[in-house]
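Single chain ahead, written as structure tokens, the form predicted alone.
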Amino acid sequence: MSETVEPSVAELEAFREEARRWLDENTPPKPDFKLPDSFLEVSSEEQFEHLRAWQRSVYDAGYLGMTWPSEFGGGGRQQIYQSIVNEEMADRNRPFMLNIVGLMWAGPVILKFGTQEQKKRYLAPLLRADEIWCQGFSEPENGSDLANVQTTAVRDGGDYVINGTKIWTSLGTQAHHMILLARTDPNAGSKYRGLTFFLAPVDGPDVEKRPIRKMTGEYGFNETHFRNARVPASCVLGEEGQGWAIAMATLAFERYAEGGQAGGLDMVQLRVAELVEMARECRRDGRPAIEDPIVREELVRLSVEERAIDMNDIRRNLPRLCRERPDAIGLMRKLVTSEFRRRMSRFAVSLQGEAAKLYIGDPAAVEDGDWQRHYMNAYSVTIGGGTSQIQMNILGERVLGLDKG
């Protein structure tokens, strides 16, 4: 059970400073490989092994999972002790967790819907990466239309019997299970009935994962494809036809619209001050680039941006700031924090004038390319979850109150 008592201003105190303390300690040194941006990258096992490493210590240490239940492997903590191990890894820019679908996605829905006897088998496991999830939303040809789900799941006995195909299964060549959204009743009457919610294995046989190659030369995504795979019907999550309510959970989970995420960061930090020190020693007509008044203007308006960021992070947590529209800022933050993250790369990229054109490997590229790599992946995070425009299409429904249009 959580703790029920609010602790005091000094034990909080005092807890950061233990956990600034382990951090300092404990982060692994710098490997002598490249680490990918974010969970969607990861591409080598010895990337996927250090990773893994990483997140082992930091569940062992106590900090991930704080506010999880004991009984299911979590600290039974108060959502205030995770957050400032949260903000002091980003203070740090300390490595992000590998099993991120796991944790962030998986793991609160099986909290929320799950059966007592689903979570003493996947939390524990989940938590220290003993056990690898991915996500099996998407498919090929519906776009960014999920209920359109063409993956079907037929009872037979005690199992389900799966064929389709998923795509952007990322981790999916190293996932030991997969939140799963398949078709079990056809003739429901609408595309958003008859869809079940299943915690699949896809370690077997009967699932092929085919590595797809970003425009990064990365290899993260899979698809994903399910030929007569059996699960068994303990796997589902929740009850038959309650897939479509559970994804949405789920998605409200990846958006963070919803807490409950079991704590680490998502993907490697940038800053604004990295910006300002790259302007610092890039030219523009000769001159330090930071002289430049247009870049000058646009640094102060990205620190202002990100400072907005950072303390809506805080708001969000104090109910008395957030009385007239309470689940805005949850809402609002995947979109605000994609899309920022999109533009401070391309002006990071705009800043190194002809160098922009180099990439990772070439020894005249400015930071050996990364601002490069982070520009072209943060694309991706404008469209995983869904895209910016479905974003923005809730904000205005549910925040605003606009008609559907």
Ligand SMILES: Cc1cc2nc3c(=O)[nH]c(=O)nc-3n(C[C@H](O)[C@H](O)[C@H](O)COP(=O)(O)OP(=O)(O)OC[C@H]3O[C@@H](n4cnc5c(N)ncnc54)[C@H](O)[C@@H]3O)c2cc1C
The other form holds:
Amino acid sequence: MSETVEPSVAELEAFREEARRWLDENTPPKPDFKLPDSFLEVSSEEQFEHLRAWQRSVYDAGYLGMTWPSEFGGGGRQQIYQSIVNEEMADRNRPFMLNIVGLMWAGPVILKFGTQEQKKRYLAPLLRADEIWCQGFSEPENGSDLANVQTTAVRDGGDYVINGTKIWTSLGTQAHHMILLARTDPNAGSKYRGLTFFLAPVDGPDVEKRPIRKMTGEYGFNETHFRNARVPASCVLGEEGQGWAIAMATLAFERYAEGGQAGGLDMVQLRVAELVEMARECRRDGRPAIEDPIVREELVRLSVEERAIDMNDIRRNLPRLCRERPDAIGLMRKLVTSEFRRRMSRFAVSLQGEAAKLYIGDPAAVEDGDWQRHYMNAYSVTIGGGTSQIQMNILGERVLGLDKG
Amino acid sequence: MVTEVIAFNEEQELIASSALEFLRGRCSLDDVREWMETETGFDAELWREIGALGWLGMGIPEEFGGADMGTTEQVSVIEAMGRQMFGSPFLANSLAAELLNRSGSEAQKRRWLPGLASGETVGCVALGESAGSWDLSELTARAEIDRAQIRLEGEKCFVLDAQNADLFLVACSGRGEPAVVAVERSQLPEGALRSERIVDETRRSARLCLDGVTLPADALLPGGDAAALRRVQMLGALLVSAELAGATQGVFELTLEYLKTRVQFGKKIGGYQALKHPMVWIMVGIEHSRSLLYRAATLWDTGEDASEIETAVRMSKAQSGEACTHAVDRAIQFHGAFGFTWDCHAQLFFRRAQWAEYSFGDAAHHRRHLAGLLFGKPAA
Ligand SMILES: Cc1cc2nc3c(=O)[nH]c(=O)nc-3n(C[C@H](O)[C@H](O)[C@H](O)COP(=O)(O)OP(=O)(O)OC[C@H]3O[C@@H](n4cnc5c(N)ncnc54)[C@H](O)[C@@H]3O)c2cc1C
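Write the structure block of the form predicted in complex with the ligand for the protein whose form predicted alone appears above.
Then the entire complex follows, led off by the chain already shown.
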């Protein structure tokens, strides 16, 4: 942001080389406990600490938050540098970041809507994973219909008093702060009005956290109960009543429909090349599975789609080639990549033949049963962050201009 | 050297947008229906105009009257054509120009390329045969080549725009190897061409009987070998995938429009998720098609690794064929009984998609080849 000159190709190549070297020398060895598939399933203290240390070392080396202003702990550099680091991390499947809610969703909205004080207060600790963030949007009765949130925030002197229940709060157990959507005016006339966006502390005794177990047996999200929890008015992001617009901006960052995230990976990268390797090992009718025409057909289909997704990521930055529907690729990304991940992991499991039945913990499980878990955890992305069905509604209505149902 | 993954500069954008604008003004679906009923299938005046615009010579070097541009430009223009359902011998002519330019002798190029570039003469390529295979390694059409002359025998099929062509570049087997000979219309005996009835009525296609055709020895293209034929087939796949990507967008817009106007049960049918959600996936299919298409065109123009180029082209054709086939299928269904009529434009796209999917290899064919390229061949 402070730099304005276009870096030369040579500079960028040198930078890539340097980032690569740093990653090779500083990625921690695989720990002797199992790491989760993403920040969503952090279930134990040791997983948490391992991932926190990794995020910290990446940040301290200058490879995280590279585009954020330096006065708030960022690097003040151009996006291309962070993109290079992200690419190198993805190519080598380096561990993902821990504090994703902060880095990718809360941070960007604070940068966009926050006061100078809020940016100073929250951004640097979030980048270092000193303070962990969670998101309090969903409620037991209001998931897809997010605008209908019923958690209330009532002004009382210099504070707001919060009451209600949030659910599916990822990283809720460890979080210090929550981006919280609550109703400050129940009589605003429309469900979209009267909502306010808080940067709420959630590490006090007036917030009760109850872990929820996932289908994989892992933990990682919570029920979060607010009982007369006090939040200082200085924690309102934007204006009172502006909550819906800020929540929508948050979702655009969360779905990568808009750029500005701090960078790094948010989950284990799965590539078709890994399935191809597995298909060379697994057997079918006395031959490697890779020789089975039906296996080949599906692997090619997946390869073509993977390439298309990669090429979309390139093309979306070339406005000349996106004139017709400038937002389409960004807005469809979450739908496309999450559904792709689910289909690909399911196929990976099927490659294993009868061994597909073995799960993590069985000594004979193929690749330690990871794909069985990837398959299940794929639903966290087809449901979390707005379900695929909701993404299709958004695309159909906003991009294609079709009527609301 | 660091090359761009997808290259598309301002000039190329200008060509793409002006092509679309021009065709929007000059080629409506009603025009297409009118031309469809004529013998040639296209409007001669419009053909001259696109010649004057320089589109016909895009792939031809300047010294032979062309504009010496890349495939990226051709792809942009063809995408616009696909969208407007523009027929014409453009595709046939472009492939003939490429084959001649790559494989022809200096004299052959000098003789024919300027005409192909201006539109005065129309070229076509005769590749396919009755077996319907996209593999040209077992050609049955034969050229008996001796010092003085070449005698042809056998039959070519699916010769795109043969009825409109003045020059035929014919793939045949000569001296046991694939060969290409140039045949002028005047060298064909009476009745050598028999029109095929093809599903896409905006196109012209014919069988070409070679029996009795005798040519001077210099009709043989010196570089017209198996590799040249594979190359022109690949280019065909790339150009047709541009046409498919355009057609998918065209039929998508047609359907979208209907979903925004037709009312049932008191509301616009586009509000129903059973229609809305599939439309989203059709849009995704178009975005995928375009990204793979522009990548393939970029590699065709700048790539160095042959198998990388081939992979990109095959991916592009497989993707855009499948996406278009799906889009036209839903277009018929989502228009209800009207969609099943002759008068609904959806059928034009449906038939075009059928034609295009089976030209230069369908999706399954390309996926089979991609498997070899990506994973290696299975052990015997
Ligand atoms: C792993 C994971 C982590 C999560 N983390 C967080 C978090 O940190 N913070 C947070 O606030 N939330 C979080 N969520 C919650 C997530 O945002 C919601 O689950 C999601 O928005 C859907 O809400 P719901 O679960 O109540 O399902 P519902 O809204 O009840 O939906 C049930 C089904 O109905 C479909 N449906 C609903 N409405 C429509 C419609 N209009 N049209 C078509 N279909 C419809 C849905 O697609 C779904 O299939 C997380 C979820 C998961 C799975």
